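Shown next as structure tokens: one chain only, the form predicted alone.
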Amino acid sequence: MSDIAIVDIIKPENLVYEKTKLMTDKTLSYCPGCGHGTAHRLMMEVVGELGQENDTVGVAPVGCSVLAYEFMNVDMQEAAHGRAPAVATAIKRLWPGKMVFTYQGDGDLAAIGTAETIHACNRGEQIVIVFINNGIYGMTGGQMAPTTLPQMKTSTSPYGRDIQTMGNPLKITELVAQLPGTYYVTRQSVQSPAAARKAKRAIKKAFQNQLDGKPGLSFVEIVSNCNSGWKMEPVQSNEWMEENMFPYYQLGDIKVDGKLL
């Protein structure tokens, strides 16, 4: 190859994709084929596009989740299992002018962390919810948790997820739009290059409320993998979430300013 084509090749008009700056330079620890990578690079970039690096605080608590902060170039504070929701309504209501997330996964989120999800939402409080969704407890063993599908093997339900002992899969993304506090409430997800383009659109849109002081919480489900937990290869997993994942949590807008679709 030629140097002027070379030269042609790397030219700012044929730039296809770059890091995000808001981006760490730390190696990524999460399992090979976790939609978290994608999921942080979809939210840096959008807050990078915003024009908000200097202004935007993130919330990470306990579980896979924790380790946003390590690649996240933004402030970022850790929380309590649980208890971003409530961290985050703190330094929004002290700090106004900030543009204030939280990035969660199923088990912080929904089991633990119930309380403080519902009654921010309830509240309406100005901001942004992340929340991972992979039907399963990864950092800690791949327990079964509210998210977990009926007859889903996990580590503490071997033979499947029962409903009729167990209980039935919380959709708490459902629930809380439901409720008069929240103003858009999605699901998408970040499997494939189309899924990410949507998630992304997604997230620019829950954060833009937030910076146009809409009335209410935006909250993000992305619904992803674990492939770890699964016992999957990652293509195998992907596939396994397309199949049985999605048909009981669709994607797409379940609330947009403010009115149930």
Given for the second form:
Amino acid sequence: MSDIAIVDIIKPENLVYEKTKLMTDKTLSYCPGCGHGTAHRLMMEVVGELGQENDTVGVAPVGCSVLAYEFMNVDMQEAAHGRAPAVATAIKRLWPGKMVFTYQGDGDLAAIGTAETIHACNRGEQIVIVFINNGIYGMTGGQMAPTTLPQMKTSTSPYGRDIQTMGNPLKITELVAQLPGTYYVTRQSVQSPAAARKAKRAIKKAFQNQLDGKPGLSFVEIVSNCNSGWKMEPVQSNEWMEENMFPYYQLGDIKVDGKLL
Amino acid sequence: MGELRLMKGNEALAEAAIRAGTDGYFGYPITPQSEVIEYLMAEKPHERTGMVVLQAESEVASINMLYGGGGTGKKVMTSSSSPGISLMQEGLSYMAGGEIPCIVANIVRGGPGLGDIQPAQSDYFQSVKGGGHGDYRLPVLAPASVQEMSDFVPIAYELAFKYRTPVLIVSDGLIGQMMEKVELFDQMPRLTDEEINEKYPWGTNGKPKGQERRILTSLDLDPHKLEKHNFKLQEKYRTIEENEVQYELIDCEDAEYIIVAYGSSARISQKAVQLAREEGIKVGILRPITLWPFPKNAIDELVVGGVKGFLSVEMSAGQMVEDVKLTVRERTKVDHFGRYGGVIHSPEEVLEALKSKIIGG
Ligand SMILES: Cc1ncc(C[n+]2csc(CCOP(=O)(O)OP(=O)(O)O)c2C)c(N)n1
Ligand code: SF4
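Previous: the form predicted alone; requested now: the form predicted in complex with its partner chain:
So here's everything in the complex, that chain up top.
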């Protein structure tokens, strides 16, 4: 084996995977094991495959992914916490020929930005919202999110989320699916190659809807981990997510082609 | 001669928005300026120029729509009144940081809090001192007539794009609601997408082929880099202070006393000046047209020229008077007069205050 040179291995016919063209060379700022990076990559693969590199504008508001513009190699706007759907609304209305997406965390989309989320969905803005639900505020150090599970411990629910006083985890994705303005609503995950492949198909469908001028907003939730916020090893966090998050946030399509399933 | 019409100030602002080639107006109703979005919706500007008009879910959403749209190089505008403008302050700070051009018109009403729906000028501090968080300034234009509600829209766009900054048009419920004759300027064409890309290569509207992507952000986690960005902003503000001051001097040639007043207060003070002069009191008006940058040099020249006292007349408890005092630096008398909370002072009250606070005081 030792006499096989590296040049013998790196041949086009042996290539099974390569760096996503539309990801920059910047080292990701995410914690090792975090799902954000995978979600970024899938989205940029889709934008590339749809040939939209030069016609896409992304909006990433405050949250761990506030620096998404460092990694996604398309035109990007960084938005205020919670306001990405409003920002994206104007971009799309003023540039109807461009593909516009937001990339938001659960605190961003389902707490501070609830109004913007609901109303962009309700107006049926022709944009794509990618919603990373990790059940916690990652960026600010692990506080309770609207999506935090009952009894889940966070830095602001140190004894576990008490639903009597702290409310129930918000299934905002089911909520927006009820609005006539949404055209495609789905919940995915990216913790394994199989899951990532499925998620990519969903993301592609969402962007394709926009390209085809389908009436309404396409909404892709990705249930993801926050191993740092959850204070777990990456592998353990994914197992915990499968065991605890998935039963509450059930994966799969919720609304397709404007019809609730 | 442009088209003549009898219009409310709010309607003139809306019509001027269409004629100035605005690409998008995003707004939320609030008295006393709801006529702006009502006029725009009724006018169907989409059919006239292709302009987008959208009623947002809140002022927070409207200002962030301006962030998004303005960030692509389009001409965007909103209008509101005091409580709504307060909600926009985070967005304005982001736009100052991200250097995004736009127009925000504030048809000021009485405060604080929900206050009332009558005219006021009590948002001066918020307008000229920053308003939101961080070190920034915004150019502020203060129309004093329905005519200026129209004329100042293209001027505001020019400033906004020249300096890549939000520009405020600060008016009040009196000018917003009153009807006057206005000469409208001719329709200016909206820029094409190609023209936008040529003029504003920073616009994030899809990465140009073979070029680097554009990023719009107000974030820099490296304090030294952020300080550098702030240096650049401060340099810009200095340039604006040097070049963009606008004011009007009324009856100041022989004036021994000066009323400093903008917007509605300047109109009311004109009548007060007339009354004063009938009594032989030589008084003139300095009307700041830009509230920021403030006409410091003009005031300084008046001080040097021997003016005996300044009365800052504002429908507020005394806000602009602080800037007058900062400029006069105790070389002569400065005081404030104004009714507030939505009460409008009469010319007689202004004259009385001039006599008691400045001439006799
Ligand atoms: C107006 C405002 N309030 C609060 C914050 C602080 N803040 C930044 S990110 C964040 C929560 C982020 O959580 P999430 O949206 O779930 O994204 P994640 O970091 O978990 O990916 C908060 C509260 C802010 N930046 N702006
Ligand atoms: S804090 Fe959580 S969400 Fe943020 S990068 Fe780390 S693991 Fe990911």
